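Form predicted alone, single chain, as C-alpha cells, below.
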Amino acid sequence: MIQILNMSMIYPNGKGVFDINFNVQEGEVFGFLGPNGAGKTTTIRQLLGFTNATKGKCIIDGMDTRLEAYKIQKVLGYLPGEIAFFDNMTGNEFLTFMEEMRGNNCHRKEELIEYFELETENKIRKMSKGMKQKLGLVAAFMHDPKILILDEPTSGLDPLMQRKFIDLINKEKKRNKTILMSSHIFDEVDKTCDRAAIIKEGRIVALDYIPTLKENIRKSFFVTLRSKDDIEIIEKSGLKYILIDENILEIFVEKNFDLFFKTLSKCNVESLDASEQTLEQIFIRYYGSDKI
C-alpha cells in the first residue's frame, strides 16, 4: 500500500534523506523512529507529494505521489509532525471546512470527538497544545480513511490520551487499515507497530519485525549476590556489569550465555531478574549512546 523505492531528498547544506528503501503492507502498522532531525519528516513530506525528491520515487495504493497526489487524498488521513489551523475557526468551523473539503463523507466525527473528548465549541488559538492535537487527530480518521500517515501522533497528549490513542490504532489495525506512524515514542510503536525502521542522519540502519528487532539487543539481568566474593566473581569473569546497590549488579548479555550461567554457578545468587526488553534499548545501541 506505501512504497518508498530508493528515495533521496537532498538539500543545498547536503543534509536530508538518502537511499530509502520501505513499504508497508495493506493491514499494517509500520514505526518509523528517530530523534528529531533524523530525516521522517522530510521522509514523509516525500510521501504526501510536497516536494520534488532528488532521486527515486513513493507510491501510495498503486498512485505516484507526485504524479496523482490529489487522487491519494481521497484515500489517505495524514496527521503532520505540526499542524497549521486557521485559528480564528472554531474546533467545529474546522472540522465542518476540512468535511466539506472531502465531500462531506466524514461519518465519524462525532465518534471521534466523544472518543478523545474535544472540545468543539473554543476558537483555535485558545486551545492547549493537546487540544489542538486532538482536533487533528479527528481530522486526520473521520473520514475512515484506509490509510493513515500520522507524524509524531501523540505530541502534547497526556498519559490517559496516549492509551486512548494506541487503543485505536490497534483497532483500526483489526479493521485492515494501513498505518505509517513516525515516533520517538517507544511505547506507542511497540504496542501497536508489526515492524519498524529506524532512521538515523538520513539513513535507515534498522528494518525489521518488533520481536526481531528485540531479539538483536543484549539482554540485561539484575543479580543480587551474597558477598563481595562473588562481585570478585564477576568481575574476573568479563561480563559487563554496571553495580547498582552495595550486592545488586546489572549484568549484560549479548550472546555469551553460556558464559553467563557458567559464571553464575560459581556465585551465591540471592535473586535473578530479567529486564524487559524494549525499543527504546533498539534505538540507544544505533544512536550510539550506550557506554557500557
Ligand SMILES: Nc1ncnc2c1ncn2[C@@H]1O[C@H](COP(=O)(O)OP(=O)(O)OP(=O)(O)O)[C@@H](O)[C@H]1O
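Rigid core here is just the name for the largest C-alpha set that superposes within 1.5 Å across the two forms. Residue numbers count along the first chain shown, from 1. A quick note: this is a predicted structure, and the numbers were derived from the prediction, not measured. First, how it differs from the form predicted in complex with the ligand.
Annotation for Leu47: C-alpha shift under 2 angstroms between these two forms, rigid core superposed.
Annotation for Ile231: C-alpha shift of 2 angstroms or more between these two forms, rigid core superposed. If you fit the rigid core between these two forms, you'll see the Cα of Asp19 move by less than 2 angstroms.
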The other form holds:
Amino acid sequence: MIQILNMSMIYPNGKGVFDINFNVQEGEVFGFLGPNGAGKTTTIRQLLGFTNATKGKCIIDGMDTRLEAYKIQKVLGYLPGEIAFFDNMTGNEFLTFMEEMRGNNCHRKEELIEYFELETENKIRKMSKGMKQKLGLVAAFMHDPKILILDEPTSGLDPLMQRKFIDLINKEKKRNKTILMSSHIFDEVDKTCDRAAIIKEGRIVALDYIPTLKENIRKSFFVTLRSKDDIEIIEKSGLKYILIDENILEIFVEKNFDLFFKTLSKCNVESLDASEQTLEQIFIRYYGSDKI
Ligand SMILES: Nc1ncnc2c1ncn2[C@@H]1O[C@H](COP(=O)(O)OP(=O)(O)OP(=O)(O)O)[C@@H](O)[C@H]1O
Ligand SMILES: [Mg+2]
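Just the form predicted alone so far, so send over the form predicted in complex with the ligand.
Every component of the complex follows; first up is the chain already shown.
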C-alpha cells in the first residue's frame, strides 16, 4: 500500500536520507523510529510528494507520490510533524476548511472531536501544544481514509490522550487501515505496530517484526560484589560487562541467561538490580555505537 523504493533525499548541506527502502502492506501498522534529526520527517515528506527526491520514488496505493499527489490526498490522512496551521482560524473553522477541501465527506468529525475532547472554539494560535496536536489528529482521521501517515502523533499529548490514541490506532487496524507512524517512543510502537524500521543518520539500520526487534534487545543488570576479587570470575566467564565502580558491574545479557546465573552463583553477590530498558538503550543497541 505504501512503497518507498531506493529513495534518497539529500539537502545541499549533505544531510538527509539515503537509499530508503520499505513497504507497508494493506492493513499493517508500521512504526518508523529514530532520534531527533534521523530523517523521519524527511522520509515522510517525500511520501507526501512535497519535495523532489534526489533519487528513487515513493508509491501510495499504486500512485507515484510526485505525479499524483492530489489524487492520493483523497485516500490519505496525514498528520504533519510540525503543524503549521492557519493561526487565526478557530479549530472549528480549520476543520470546516479541511472538510471543504476534501469534498465534505468527513463523517467522523464530531465523533473524533468528542473522543479527543478537542476544544474547537479557540483560535489556533491560542491553543496549547496538545490541543493543536488533537486538532491535527481529528483532521487526519475525520474523512476515514484507508491510509494514514502520522509524523509523531503523540507528541504533546498527555498520558491519557496517548492511551486514547493507541486505542484508536488498534481499532483502525482492525478496520484494515494501513498506517505508517513515526515516533521516538518504542513503547507506543510496541503497543500498536506490526513491524518497525529504525533510522539512524538517514539510513535504515533495522527493520523487522516487533517481537524480533525486541528479542534482540539485551538486558543489563547492576551487580554489586562483596569482593572485587570476584571480577575475575566474571571476566573469565565471557559475559560482557563494564565496571561502574571497583566492585559494581553492569553486566549485559542477551540470550545467555544461563551463563549469567551460573557465573553469579560462583560469586559473592551483595545486590542485583535490573536496569529498565529505555528507548535510548534500544537505540544504542541498534545503532551499534557502544563498544561492548
Ligand atoms: N530543509 C532542510 N535543509 C537542510 N537540512 C535539513 C532540512 N530539513 C531537515 N534537514 C536535516 O536533515 C536531517 C533529517 O531531519 P528530519 O527532520 O527528517 O529528522 P527527524 O527524524 O524528523 O527528527 P525529529 O525527531 O527531530 O523530528 C537532519 O540532519 C536535519 O538537520
Ligand atoms: Mg521530525
